[in-house]
Amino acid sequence: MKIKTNSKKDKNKIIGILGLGSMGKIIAKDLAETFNGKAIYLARDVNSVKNLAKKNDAEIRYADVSKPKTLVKAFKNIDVVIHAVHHEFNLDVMKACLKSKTNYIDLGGLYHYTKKQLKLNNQFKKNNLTAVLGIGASPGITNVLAKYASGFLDKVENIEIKIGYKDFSTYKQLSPLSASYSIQTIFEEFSWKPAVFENGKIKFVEPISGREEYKFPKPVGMQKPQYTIHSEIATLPYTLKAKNVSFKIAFDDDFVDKIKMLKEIGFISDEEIKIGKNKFNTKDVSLEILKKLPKTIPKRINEYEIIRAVVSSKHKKIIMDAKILGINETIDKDTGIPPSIIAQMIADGKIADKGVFPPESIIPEEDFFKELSKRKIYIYKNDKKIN
């Protein structure tokens, strides 16, 4: 995929990319294909990220998340950062961005970090920065797609997020637990209690609960989604006043299985074990076991994901689709683009508002639809394309 517009590099404008795991590749590579300025690489190992460097003509810098002080220095000069590391240290990067006069991007925050963010707004709009919390697939592009169909009702009564996949890919080697996105994510999402906003109201329901059959468009066809701990129950219902909102994501059976298996032992809990003189957390423990599995290598990615957001009132009813088709490249773009588009909007001043925001208070729709459609990612209204 070759997009890069004519005009030549703009030095003066700069991203940076915080942590280069499977996430932040991808988001340098559209970077590299895309942007008209400079990309600089934040990396607690500097060598791991040399030869990425060099191919997408890129400057490193070192920096460590656990490092606050270290971050300060690493993002002088650097116009919007991107935090590709976990959530937990969301709040801890944004902190430093106030103090270097940086801008700030995320992937999400699993709701209750997100709430902790959103806090800092105040800060932001005082340092005249913007922060966007959340903006990947989902969170993200479902906020959009619930922002854009919320324009289409004269008030919003339910929004049902809901995403399904489906793998053709052959393969050379399975892992025995694969999962498209971090295992340590996964394991909080299928431990801690999902939100969901139910007549006007926050509750929390059980892990891995909610899970019933759903026909998606296909090829994707009958899945199972399920209730899971997500960002978009902590600003939709409040920015879109909906009377109800919940997420669910469908898993592969044999992959539930596994989790809950895992769950059901004991491993994914953060209880302390005593092994010897020493303490160590359960869930930490297996995440370094998981670690060592063998890894998935593919022969054929053939992947394809579909992101829906139902969007209703008493008589009207919006279905918007986010539709991915990931032929010899992982559908993980749909996560690893957008916050590439919204760092090159916020850097070229197409967003300027300043503050924290969530997706869909900042983001102007049709000019991030189009964005995606340049990178394969189509949108659908009522199962027609619109872009």
Second form
Amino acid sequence: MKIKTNSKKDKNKIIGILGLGSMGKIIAKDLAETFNGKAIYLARDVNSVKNLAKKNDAEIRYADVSKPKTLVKAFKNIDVVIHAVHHEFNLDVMKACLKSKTNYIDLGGLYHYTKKQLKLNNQFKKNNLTAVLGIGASPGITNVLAKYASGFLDKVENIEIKIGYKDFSTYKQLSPLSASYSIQTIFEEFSWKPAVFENGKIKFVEPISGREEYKFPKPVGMQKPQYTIHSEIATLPYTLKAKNVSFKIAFDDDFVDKIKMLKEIGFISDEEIKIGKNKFNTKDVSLEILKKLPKTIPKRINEYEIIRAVVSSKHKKIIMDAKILGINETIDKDTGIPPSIIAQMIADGKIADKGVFPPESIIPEEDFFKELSKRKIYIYKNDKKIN
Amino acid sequence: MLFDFVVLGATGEEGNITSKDLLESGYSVLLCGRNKSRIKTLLKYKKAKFAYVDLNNIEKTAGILKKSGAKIAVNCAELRMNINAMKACLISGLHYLDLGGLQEMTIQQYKFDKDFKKRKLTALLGCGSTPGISNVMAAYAVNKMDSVEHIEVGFAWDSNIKKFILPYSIESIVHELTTDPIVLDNGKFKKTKACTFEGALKFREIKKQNTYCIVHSEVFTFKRYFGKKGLKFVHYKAGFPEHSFKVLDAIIKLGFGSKEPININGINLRPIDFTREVLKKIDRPKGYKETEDIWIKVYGKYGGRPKKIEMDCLVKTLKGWEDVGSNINTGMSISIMAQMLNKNLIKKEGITAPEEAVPCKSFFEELAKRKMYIYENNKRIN
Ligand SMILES: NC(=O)c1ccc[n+]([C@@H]2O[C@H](COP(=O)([O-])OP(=O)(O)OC[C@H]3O[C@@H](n4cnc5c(N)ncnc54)[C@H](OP(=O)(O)O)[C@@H]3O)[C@@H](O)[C@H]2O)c1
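For comparison with the form predicted alone, produce the structure of the form predicted in complex with the partner chain.
Starting with the chain above, the whole complex follows.
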């Protein structure tokens, strides 16, 4: 896909990608295809990204999120850093951005981190910087869908976010535990109590609860979304002044059974465990064991995802869908593309407000949808395509 | 202090039961293992003491055995340590009992027959529930026949609360469920695929249950001791309740049973060692009760006519032993056999197995004292 609008490169516009894991790589691809400035890859293992950087004509700098000093140095002269390492480092990276005077974007903070991050608003404002929190697919596209729908209502009562997914791919090899995103995040999502905003109040429910059948449009069809801790709940109730906000995501039964089982028998615990003379964090060891599993090798990828926000007032209901078809590329692109779009909007000065913002408070919805459509992510309002 | 018995692996699930049974019977016991924190309650007995023993070090283990003053070592440690424990007994001159070595280990263990005979020592292998009770039941049934052709043997268990509780050593379970077992088929040993489905069977006081063919030592020892009576087929069938099997299967499929070390912060760790510690933290919930049936079906001839004897040993969670459920049938059996050896009721020297060496009647009586009941064709006999 080549959709460069401006073929002349402006080497003074610089976007940094911190962390080149699976998300970082998708972001890198989108930037390479669409950004007319310069990309810098910020990695702990510089060698591991050499080939990619060469291919995409990007620069590499050493940066280790567990060593904040390396960040401040690495961020020098960068306009926007997209943080794509794990969310437990969000705050540290933001603080480094304050020191290096760099704008900041991340992919989400599973509610609790987001809450802490929002508190840096004044500092970002004072430093004339912009931070956009949680701009992937969900959080991210979800927040913007809800915001867009709210424009058609006089008063928002309810926001229900639901994510459904169906896999039609064929495989050469199937991993015994195929996850569409970081197992570490999944561990957290399955063990932290999900926040639900109900009747104007936050309440925390049991993990993996609320699993009910729900019919998504074709071809996704019937799924069982469950409550999950997500950062949408940390912002939408306040920004859109809703009374009820919930977030549910569907996983397949076998996957849920396996993670539930690991959790029930103690493998996802944060407790320290003593083995011989050594002590380990239980969850960390489990993660390493799961990382060693044979990987899923697709023959032909064919995935479909629907990101849905149902937003209603007392009298009116608006259903917003983002539909993503992944043929020969995984639907993860819906998480990697939005940060690339928003980073470019900041670098181009299209997003200029200063402070720390959730997506719904700062992103121009229609421009964003237009960019998504260029990347074959289509938005529907009450079943009618609008981008 | 001098001891009547040494228990190796006293810190494990079975070792705990064995040690408690011996101590409750009034004997003095040297409790050996590495993880002392697991035997705090046992150490409250006056006649109990702990000794740190790493079975990887044979010489050191032999030294501790010798100094203990005991005549008998009861090995309840993980079966991969069986040969080391036997070597330590040979050096120190102690009789030896263990809980079995499945297939590969059992074959290796029989190679020490001459060494034990030379030293006039007994090494009684496979003294738990199965192998153990199953072997004594088999001997009892085979004795009642002129010839025997086919033996089916196995276990089945269930619990009133369907919560996952580690049934026994996870290392052994993983080995059992992933190793291709050898069966006795028409007089010949034959390899089959690991964990093949053997059908759903109904058991005494246990609902219908799926059974699987797994590696077990009975296949070898039955052939060894009953071969002369014509035995041609031995099939082992392990039954797990669905709630337990599902978890064990997932543990294996997700890599938690792997013995391949992984590097964690510079430390090499075998996933199975990690898994063992994690699963040990799961306690039986209040009111949790287990029932287990160790069963055997012997098909043969008596007086020229076909004869079938079905034997069951039924065990239930016992008062005062709630925290170990039906595992008492393993830990207590080896304690009973060790005591029989101590009282000279078992005399065979060299390597032997319960079907050859253990007097059935008195063994069954001891089981009954511990509320483990034996049924012969559905009639209780102890
Ligand atoms: N025949 C039967 O009916 C039957 C039934 C169930 C189990 N078994 C067998 O019995 C054995 C024990 O089972 P379990 O359920 O009691 O297992 P467990 O709870 O995991 O106990 C294993 C024991 O082995 C000890 N051990 C392991 N490596 C050692 C070493 N290098 N040096 C010293 N001790 C070592 C451990 O000591 P530390 O923790 O102190 O290191 C622990 O006491 C297994 O082989 C199992 O297959 C037989």
